[in-house]
Amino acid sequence: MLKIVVLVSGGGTNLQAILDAIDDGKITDTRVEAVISNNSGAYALERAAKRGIPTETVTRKAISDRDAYDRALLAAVQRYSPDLVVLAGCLVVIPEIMVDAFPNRIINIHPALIPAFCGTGYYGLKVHEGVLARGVKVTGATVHFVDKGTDTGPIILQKAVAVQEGDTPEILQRRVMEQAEWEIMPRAIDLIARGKVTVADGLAHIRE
């Protein structure tokens, strides 16, 4: 049984996709142990609570010192002894102490085809604004392991999504979620749960 802790900051649409995929059997042998947020108002916490999943909130408002906050966040995750930490719309910069504690055991979903439109400053709608401003024709989403860089860890899965005439950042964001994020995040978790993903020489390898 793969035990996962999901970190969230907002509405929790990717969390919902994970929960639905577990229910539907698309993610096998996996259990969500807890959902942790940096935002006490995150609707994702309500999604978890409705399913009886333990929730915690670790906010910078409550812990202003960065080092103390990083330690508190790590402690919250470690309380559930997860096999995998899943960042599902989590806007917290993951501290190095957590990367060290969970090497190649933290995954993130990024709403673009890394290495395009990623790194510092590219998050949420800003990614899709950048895509439209550049005029690219294809975007998408990437699931990757988290390392000590920003969106630089080994790539597990990617899926392309077409940019359409008349797209706004909000419309494009929704299409990327529906056509890519909600598909490849559950698939990545299932692959990991089935022992199909390994990391060697800085690259993720999938064995189907």
Ligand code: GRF
The other form holds:
Amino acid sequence: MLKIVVLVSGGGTNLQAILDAIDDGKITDTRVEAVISNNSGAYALERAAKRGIPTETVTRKAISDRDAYDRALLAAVQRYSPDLVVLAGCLVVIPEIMVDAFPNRIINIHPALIPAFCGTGYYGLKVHEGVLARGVKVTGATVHFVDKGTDTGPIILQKAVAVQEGDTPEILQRRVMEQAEWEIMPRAIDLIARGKVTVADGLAHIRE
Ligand code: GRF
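Please show me the structure of the same protein in the form predicted together with this ligand, now that we have looked at it in the form predicted on its own.
Below: every chain and molecule of the assembly, starting with the one above.
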């Protein structure tokens, strides 16, 4: 049984995709132990509560000191002893102490084809605004292991999505979520649950 803790900040559609994939058997032998957010108003927390999954919030409003916040966030995650930490629409900068505690055991979904449109300042709609401003014809999403950089860890899965004439950032975001994010995040978790993903020389390898 792969025990996971999911970190969220917003609507939780990626969390929902994970929960649905567990129900549908598309993710094998996996249990969501808890959902933790930096945002007490995140609808993702309601999605978890509806399923009876424990939820916690660790907000900067409550803990303004950065180091204290980082330690509190790590402590909240460790309370559930997860095998894997999943960042699903999580806008928190993951502290180095968490990466040290979970080496190659934290994964993130980024709404672009890394190394394009990623790194500092590229999150949420800003990613899709950059894609449209540059006029690229193909974008997509990436699931990667989290290291101490921003969107720089080993890439596990990617899926391409066509940019269409007339796309707005909102329309494009929705297409990337529907056609890429909600597919590759559950698939990545299933591969990890089945022991099919290894990391060597800074690269993730999948052996189905
Ligand atoms: C999505 O675009 C996701 O790629 C990004 O945050 C947005 C909202 O995700 N990381 P969710 O609906 O909260 O899962």
